[in-house]
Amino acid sequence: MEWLNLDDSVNALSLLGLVAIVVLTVAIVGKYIKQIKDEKAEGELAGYDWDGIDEFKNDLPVGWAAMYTILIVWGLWYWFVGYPLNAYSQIGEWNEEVKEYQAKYESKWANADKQTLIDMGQSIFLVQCAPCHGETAEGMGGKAANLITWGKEDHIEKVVAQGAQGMGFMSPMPPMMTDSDGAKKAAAYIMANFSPRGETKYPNLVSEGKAVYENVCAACHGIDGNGVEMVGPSLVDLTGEVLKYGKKDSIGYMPPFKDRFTDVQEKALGEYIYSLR
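Structure of the chain above on its own, please, the form predicted together with heme C (HEC).
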């Protein structure tokens, strides 16, 4: 019989509960019926006489008295401490839940592999960035920066030749003078060593690029590429810098997304943008 499968603990417990309820009901109801049948009123009378009706002297049941006292104490606590200080608030609940969730999220994805981060970055990008940069990130025909080329070798070469501005650093980056192919070498070094892509089109230029970078660029971007406060952005986390400061230049105005993403999410956006080809 499928419906009476007592191997299933839920069924067994339900049946046990059913038996308990029946037994208890019979016993208790029986007791009271017997009491109604047999019991005589007895006890000490108070001696009143209200139209022939008197009253027994009964103490307040202990349970009631305890309940009464506890409620008074609780009432005082609630009025003076509980309600003013510990009241429920929806926003308080949001704050706590989100904090807890965020911590769990950060630890769960702390060591995510590259492909996971790229996928995560793409899904964030489609919600938050695609309305301006387009679903393919190419910038919708010039309405926003083309992120397929942005940040990679050609773009770095262009930045070195033309300078860059609009993130609100103390002064913009001026066009840089380098010897022949210096920009290309520096770009190769930056792509291989600093950028999330971690590889370059010109692997044979990387070692020469190191010298160019350290001579020309490091003053503002730091030897390790992590940037210099107020002077130049980090090239290790350039997307993070753009999200922090926004950018207003010839293409348009990119608003800052400060504090909108967790560290993992920012990293994921960077991985996604640098994975675009």
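Having looked at the form predicted together with heme C (HEC), could you now put up the form predicted on its own?
Chain alone follows, minus partners and molecules.
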């Protein structure tokens, strides 16, 4: 009879509750059966009538009121002191194990080299991202963004010129904030200074692009490219921003992946996406 092991607090508490319910049920039912047999209804009527049934102005039964109060007190004790919040939980144990594993993971790979991060990012991509973006990251015929071009110089130039739907900020990025020549210069400056690649196809345009960026882009993305809270995302870590906020576009909506990845995993995923050609 392992189920009757009273050394287990859950079993003991459950058995105590069972005994209390049985005793109270017998006592209360017996009391009211006796009243039905021996007593007649009496007291002041409330003056309400439902199909010939009157209502008395009686006080709450003392036993009922007492049990109602006791059950509330017991319920609060049970939840906050007795069992659920202070007892063993498989979910709680799993969460603690995940935290412990993630801490070890972060420590082990904190100084991983670039190629290791790219390989790690590819594994993460194939599990988490490929169902929408495809195993080759080309977006599966427009069902999701083509990540081979996303975040690269041509893509940034296009966004500067045509605007973007945004990632849940106060308003989307409007189009035509500069002409095509200005967009190319701004993209060159962004790629040279903020992109993980740190290089541009047009190094001769970087100095002119700085002026375009500061006049057109910095108000939302910050002079240092780290973004402005609730206004514009960081250009230093575009992958991390999309994972944090999700992405709305003409082809649909990507939900946020906030807290899905550790910092190292997020960095690895970004390295893999930026490595795509």
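Small disclaimer: the values here were computed from a predicted structure and weren't measured. Take the two forms, superpose them, and find the largest set of C-alpha atoms that agree within 1.5 Å; that set is the rigid core. Residue numbers count along the first chain shown, from 1.
For T25, a C-alpha deviation of 2 angstroms or more is recorded between the two forms after rigid-core alignment.
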